[in-house]
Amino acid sequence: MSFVSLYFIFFIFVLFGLYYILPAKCQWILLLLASLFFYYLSSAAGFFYVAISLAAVYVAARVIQGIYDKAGKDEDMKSLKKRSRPVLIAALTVVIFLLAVSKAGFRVTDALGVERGQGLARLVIVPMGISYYTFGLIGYLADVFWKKDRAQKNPLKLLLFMIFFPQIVEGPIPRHKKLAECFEKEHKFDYTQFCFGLQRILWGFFKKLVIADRLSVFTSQAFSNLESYEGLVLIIAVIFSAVQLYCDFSGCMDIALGVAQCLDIRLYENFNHPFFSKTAAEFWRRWHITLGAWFKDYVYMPMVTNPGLIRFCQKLKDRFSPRVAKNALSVIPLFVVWLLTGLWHGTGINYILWGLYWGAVIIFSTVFTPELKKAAQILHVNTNSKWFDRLRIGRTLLIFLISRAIVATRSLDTCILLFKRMFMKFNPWVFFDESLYTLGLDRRNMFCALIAMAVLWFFEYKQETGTRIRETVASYNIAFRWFLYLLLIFSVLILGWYGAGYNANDFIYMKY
């Protein structure tokens, strides 16, 4: 079942309405149904994955806490640890396993084609959101081992925590402390907070049905093509890559909040305007969130304070300096980090180089702080002026641009043509001959795409600035408020791509 279709539309109205209708402690239980409804209808083959993860980590959690419960008083944390980690690391292995298994799979059923990979793909079970529920229980296992959090006792509400039908199609990645503690509560209907919810599944729509579905067409013509264009229609590409990429990932994001916000849960934010960065890192910090805080909180810090690597730094700090050894206790752990978040976004060559690419743009800007604001200060650059701001905006779209040019195509190979073909002819005329319309839209078409991205560009900026967009609405007449909200359903409505090559299935991130 689609975010995007009309049986969800349904699914979740009938839902609304039974789950304020019901006792508060069955709420959840709603909950649990609704989601075994929902992953049923969209990747049934995938409970198969999803029983064996949920019977692995919740025996896992349950042996580990029974350790820390039944530990003596005289037991320090580091034996109580020592006790549990083979349980953790056993658990570990068979979550990421699953995970590699389905993951690699894709990627070769992917790679083959349709018809080449049709046998492999009847032996190959790609659970949807297998990435992010893996994640979420990684970090639960990990929480209860350094008794962050405790083993949930009832394996259904771990069951729901896993496949949580809003989140579980492309995240956000979930904290299970945070989310168990929702579903614990008692949720009485708010309008208010309602309406704010079924504001922010509209405006995903849009972003997803009117922006993201409508550019696809036009990229998809240039990257299955690329002999066949060279020069700006392959830039312009790329930027629309791009925007298609955020507002599908987005859109999605919004209808996924919107929908937990109408239940009274908040999920975690995974955007914030990202496109107003100044620096990679601030990007990563503003783009898909819970990945970035998951890598962090999982990843990076157990590495920064593992013991060997502070041995490891210490040695460089006597042999060479303490900048060396400072530098290396943070470009380490960085470089596993974008390594290993290349590979979750695909086992090929170029997802690699992407994860690197963007790993060495920030080691270069850590490492290397002090001499570009030396280089500023000897330059007499006003580091706080508006324009500088805007420069640096400038120059983190165009870092983000190269490096959807290198996963655009999904190929290393059609990745070096693509590069090549971008810069062998520059051909402003393609503004004027028309020649931009034979991708897949048409003059009005392509109209339209630009001005739902200005819109779209409004709306961010605004936000950005510091304007709360639902409540300045909220405030209006209620007139005024129904017209707006009746020209964004109609905006969906009426703009939104449903012609051919249209697939109310496809959300990119479904894959990751």
Contents of the next structure:
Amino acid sequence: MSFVSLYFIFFIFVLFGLYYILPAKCQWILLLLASLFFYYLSSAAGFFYVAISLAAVYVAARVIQGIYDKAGKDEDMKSLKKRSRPVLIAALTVVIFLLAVSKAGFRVTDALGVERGQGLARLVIVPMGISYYTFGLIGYLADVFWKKDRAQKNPLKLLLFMIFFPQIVEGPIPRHKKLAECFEKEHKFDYTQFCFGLQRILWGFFKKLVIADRLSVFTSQAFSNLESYEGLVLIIAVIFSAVQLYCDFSGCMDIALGVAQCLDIRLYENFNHPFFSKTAAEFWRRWHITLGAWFKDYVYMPMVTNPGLIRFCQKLKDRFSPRVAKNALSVIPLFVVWLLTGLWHGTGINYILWGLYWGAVIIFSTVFTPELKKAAQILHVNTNSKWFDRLRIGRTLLIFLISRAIVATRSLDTCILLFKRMFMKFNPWVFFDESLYTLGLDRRNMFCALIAMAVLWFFEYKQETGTRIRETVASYNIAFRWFLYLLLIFSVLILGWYGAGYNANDFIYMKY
Amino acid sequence: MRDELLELLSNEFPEIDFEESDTMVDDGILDSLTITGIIAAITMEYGIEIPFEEISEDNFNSIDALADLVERLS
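Okay, that is the form predicted alone; can I get the form predicted in complex with its partner chain now?
Shown next: the complete complex, the earlier chain at its head.
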């Protein structure tokens, strides 16, 4: 079931009604049933992997918890961890193996010459949300291992944590401790929060249907016919592709967080106006926030505190200098994190290149911070001025656009071709000779896309500068408020990209 | 210990006032890269290991909490 379908709207409104009628004790059961129903309609075959991952993680967490609970007072954490580590590793192996099979299984079976749907290839399934629920489960298990969370006693509650329907499509990547607390609570209907949730869902539809799906027509045409286009047409396609990705992914998040808010459940924010970031590191604290936070908490920080790495860095300090040692302590984990981030997005060479590209940018700015500051001083650059901030925002956008171009065409060969053709010709006349209207968007639709993007930028800018949009709308009188609601509803209905035999494009991040 | 640690960290990160806040992580004064730098400075200066379980906001939110951490692990 797609988020952008009439079935989904019907589904959530029936759920909202039942949710607030039923006794509080039954609310989590209703959410579980709704999530199972949603998952069954969206990815029934995926239940096989879900069941294996659930069983492995549930049992492992309970065993680890049992070791900790039965430990004597004089037993130190080191020996407890030593005893529970094999259990942790066994469960992690199972869930990571399933993730790897779903990501790269077909590559292996294709290489072995096994036809899809035959033999070994029948075991390869790509369950909806596997990357998101696997990361959620790994985080949960690690938290139990590090005593930051307690093992869930009820396997059904753990299952709900895994497949809670608003977050299973594209995240946000959940944290068990917070979400489990939410499921335990009694949820009472709150008119204001419910309205805010609905507004957010509507805004998500606007981003997805009016902007992302419209721009996808242009970008698909450009990237699947690279030989036919060149110069500025392809540069515009890359810019559109970046906006499309943002609207698609953040639009899905608006729908997910809006639905959860209507259910009085707060999920983690996944975006915070990333296009206003001044540095690459800041960009990743504002874009796909829960993925960055997950890698920080479960890969980066454990590596930074790893005794083996610390000893290695101490040797570097003795042999070279303290600066080399300190840089190594951040550079090595950063390299691993970005390699894994690339692999998380896809197993193709261009995704690995994409991860290494971001890693290189962030590592460069980390290692050479003192030199960059010195250069600014020598050149008398006022780094606190507004124009310098704008320059940094522009530079970060450029870094993002280059990264987008690396993966926009899905293979290394086409990526190289895209970069070649983007810069082989300077053709500004495309703005005047109507050739931009030959990529699937006529003049009217191009105008509509540009206006919608301007509206998006306006609201993003207002939020970035401190305006709370939904609270502001709520403060208007009822007539004006409803005028705005209806304007947005009719914008989605009339300007949404539907076409003949409408079937909304899948969300881009759904496949990760 | 507190003053010694304050001097060490102030030299490493002159742009940060470690006495300014008791909620340095929550306030965003310390990001993950700065925390890495603090871990590097402490482990290399005092020759101690900081177990991952000790990497929590509570232990990094203030200079006093950091000094307690170092004393505990020394």
